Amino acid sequence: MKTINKIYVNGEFVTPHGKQMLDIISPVTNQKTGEVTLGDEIDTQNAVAAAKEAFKTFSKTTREERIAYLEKLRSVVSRRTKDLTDIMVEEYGGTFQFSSMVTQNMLNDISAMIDTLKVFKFEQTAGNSKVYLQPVGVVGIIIPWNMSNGFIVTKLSTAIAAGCAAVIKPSEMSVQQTQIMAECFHEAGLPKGVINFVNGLGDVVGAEITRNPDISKIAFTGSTTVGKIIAKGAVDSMKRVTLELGGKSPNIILDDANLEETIPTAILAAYLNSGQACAAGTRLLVPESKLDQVNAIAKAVVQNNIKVGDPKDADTVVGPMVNKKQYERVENYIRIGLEEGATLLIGGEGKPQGLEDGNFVKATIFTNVKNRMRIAQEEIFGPVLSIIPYKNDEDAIAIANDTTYGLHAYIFSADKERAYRMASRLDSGRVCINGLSHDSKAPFGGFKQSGIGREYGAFGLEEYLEPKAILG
C-alpha cells in the first residue's frame, strides 16, 4: 500500500494543510493500492506566495543560467526513465508502448526547448522601437491524468526558459507520477519556489489557481468544458491563458493510398493511448467506393493485431480506461452508436473475456457512420473508431471540418504534394501526413473549441512572455 502525504512547495516536500484523503485505485484490478492526502486552498496560496517571491530573482536570470537548469533536468529525467515509464503503466493503465514513447518525448521536449532558448530573441526591433519580451509572471499549470508527466515537462521547461515561476496542479489520479516528477525537479536544483506541486481537486486547488490575483497566466490541458470554466474565471484578473482542449481528429485516407499499409496505422492513431488522447484519430474518412475493402482490412487488423490487455505487456495496444467512470462513459457511447444506427464492425459493449475485473473496453469500430452522429461529433476518450465514407476530396474536407474541434488531423496519400494541399484546407492546429509523428519544436494547439494559444518551441515560449515596447 502506497501513501502519498507530501506536496512540493518552496523547494521542500511538506505535509499539506489539507486533510482530505483519496484512494488510489488500480485500473487493471479496481483494487485499492494506496492513498493520497490532498492539498487545499491554503496549500495553494502558500505555493503561489513561494512562486511570487522566487519570481523576483528567477525572472532576472540569464539565458545561460536557464539553459543550465534545463540541462540538469534533462539529465535527471534521463536517469529515471524506467521509473517514469513504469509508474505511468501502473497508475493509470497507460500501455508500455505508449508510456515508453511519452518518456522519450519528455527528453526530446526538454532538448527542443534548450535549442529554442539558445537562439530566441528576447530583444527585438519593431519600427523605430525596441521590444523586450519579459517573463509573464507566476504561471498556474493545470493538467489531466492521460499524459501527466509529459504535460508537466512540456509546460515547465517552457516556463523555466521564459524565466517564470510556477504552481502545478496535476490530476489527483496522477499523484504517484507527480511524486517522481517532483523529485526530478528537486534534484535539478532549481531555486526554491520556482517550481511547486500541489495535489488536489479541480474545484479546490484548480479554482484557487484560477482566481488567485498573484497568478499571471494559466496553462491548462484538459476538456473543453473545464477549459471554458477556467477561461471565465481567469478573465476577472485578466490572466493570460493557454488552453489545449479536446479533439475529434479526422484521418483522411485519399483514394490513391495503399489501404493495406495505411489502415493498420490509422487504427493505431485511433487507439493512441487506448483512445484516451485528444489527438487520437477517431474519425476515419475513406472513399465510399472503397468502404467494403476498408471494413475488411480494419476488422482483420483489430482481430489479429490489436491486443486489449495488461498494460505491462509490450504487445498490448489498448489498456484499461483510467477509472470506472471513464469506462462507463465509453460504454455509453457504444450504446449511443448502436442507437444512432451506425454499423458495428467489431467490438461493442461489455468487457473482453478474462478482463472483467478491470476497466477494459473492447477495441470497437463503427462503420458507415454519418458525421452528424454523436459518436462522430463528441469526444469519447476511449478505443472507439468511426469510419465515415466520403464522395470526393471536397466532401472529405467538408466532413473533416464539420466539427466544433480543430486540434489534430491526419492525411494518408501516395502523393505527398496532394496531401499538403489538402492539409492547408483543414481547420486543425496540426496535421500529420502519412504517419504518426511529433515535433517538439512545432506549435501544438487547437482551432475553434480545441483551445487558445500554442505550445512547444518558439511559439510556445512566446506564450509565457509579455512584449514591452520602448519608444524614443
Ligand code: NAD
Contents of the next structure:
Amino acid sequence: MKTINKIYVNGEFVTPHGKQMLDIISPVTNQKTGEVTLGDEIDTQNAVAAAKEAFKTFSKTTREERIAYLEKLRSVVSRRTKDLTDIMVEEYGGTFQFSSMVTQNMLNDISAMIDTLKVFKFEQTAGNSKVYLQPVGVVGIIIPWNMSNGFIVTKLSTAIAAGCAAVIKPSEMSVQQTQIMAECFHEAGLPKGVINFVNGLGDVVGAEITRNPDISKIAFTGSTTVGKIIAKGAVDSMKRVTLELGGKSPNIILDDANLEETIPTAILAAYLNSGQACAAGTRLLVPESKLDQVNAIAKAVVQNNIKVGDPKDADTVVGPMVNKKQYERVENYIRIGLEEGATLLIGGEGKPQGLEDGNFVKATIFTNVKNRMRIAQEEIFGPVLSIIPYKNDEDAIAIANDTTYGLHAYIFSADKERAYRMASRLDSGRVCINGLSHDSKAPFGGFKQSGIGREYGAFGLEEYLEPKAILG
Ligand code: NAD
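Switch from the form predicted on its own to the form predicted in complex with the ligand and print that structure.
Now the complete complex, all chains and molecules, led by this one.
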C-alpha cells in the first residue's frame, strides 16, 4: 500500500493541514493500492503566501539565472525518465507507448523554453516608448489527470522563464505522478516558495486558487465546464486566465490521400492516450465516394493493429479508462451512438474478453455518422471514433468547423499546398498536416470553446508577462 501524506510548500515536503483521505485505485484491477491525504484551503493559502514572498526576489532574477534553473530541472527530469514513465502507466493506465513519448516531450519542452528564454525580448519599443514585459505575479495552476506531469513541466517551466512563482494543484487522480515531479523540482534547487504543489479537490483547493486575491493569473487545463467556472470566479479579482479546454478534433482525409497509409495513422490519432486526449482526432472526415474503402481498412486496422490491454505491454495502444466513472461515461456514449442511428463498424458496448476487472473499453468505430449527432459534437474522452462522409472540400471545411470546439485538426493529402490552403480555413488552434506532430515552440491552444490563450514558446511566455509602457 502506498501512502502519500505530504504536500510541497515553501521548499519542503510538509504534512497538510487537510485531513480528508482518498483511496488510490488501480484502473487495471480496480483494487485499492494506496491512500492520499488531501490538502485544503489553509494549505492553499500557506502555499500562496510562500509563493508571494518568493516572488519578491525571484521576479528580479536574471535571464541567466533562470536558464540555469531550467537546465538543472532538465537534467533531474532526464535522470528520472523511467520513474516518470512507469508511474503514468501504473497510476492512470497510460500506455507505455504514450507515457514514454510524454516523458520525452517533457525534456523537449524544457529545452524549447530554455531556447525561447535565451532570445526573448523583455524590453521592446512601441512608438517612442519603452515597453517592459514583467512577470505577472503568483500563478495558480490547475490541471487534469490525463497527462499530468506533461502539463506541470510546460506550465512551470514557462513560469520560471517569466520569473513568476507558482502554486500548482494537479488532479486528485495524479498524486503519485505529482510526488515524483515535486521531487524533481525540489532537486532542481529553486529558491524556496517559488514552486508549490498542493494535492486536493477541485472545489476545495482549486476554488481557493480561483478566489485568492494574491494570485495574479490562472493557467488551467481541463474540461470546458470547469474552465468556465474558473473564468467566472477569476474575474472578481481580475486574474489573467489561460484556459486549455476540450476538443472534438476533425481529421480530414482529402480525396488524393493514400488510404492504406493514412487510415492507420488516423486511427492512432483518435486513440491517442487511449482516446483520453484533448487533441485526439475523433471525427474522421472522408470523401463520400471512398467511404466503403475507408470502412474496410479501418475495421482491419482495429482488428489487427490495435491492442486493447495491459498498459505495461509495449504493443498496447488502448489501456484502461482512468476510473469507473470515465468507463461508464464512454459506454454511455456508445449507447447514444447506437440510439442515434450511427452504424457500428467495430467494438461496441461491454468489456473486451479477459479484461473484465479493469476499466477497459473496446476500441470502437462508428461510421456513417452525421455531424449533428451527439457522438460527433461532444467530447467522449475514450477510444470511440466517428467516421463522417463529406461531398467535396467545401463540405469538409463546413463539417470540420461545425463544432463548439477548435483546439486541433488534422489534414492528410498527397498535395501539401492543397492541405495548407484548407488549413487556413479551419477554426483551430493547431492543424497537423500528414502526421501527428508536436512542436514545443509553436503555440498550442483553442479557438472558440476550446479555450483562451496559448502555451509553448514565445506566445506561451507572453501569457505569464504583463507589458508596462514607459513614456517620455
Ligand atoms: P476537469 O475539468 O474535471 O478537472 C481539471 C482540474 O480542475 C482538476 O485538477 C480538478 O480537480 C479541477 N477542478 C474541478 N472542479 C473545479 C472547480 N470548481 N474549481 C477549480 N478547479 C476545479 O478535467 P479532467 O476530467 O481532469 O480532464 C479531462 C478534460 O481536460 C477534458 O475535457 C480534456 O479535453 C481536457 N484537457 C484539455 C487539454 C488542453 O490542452 N486543451 C489537455 C488535456 C485535457
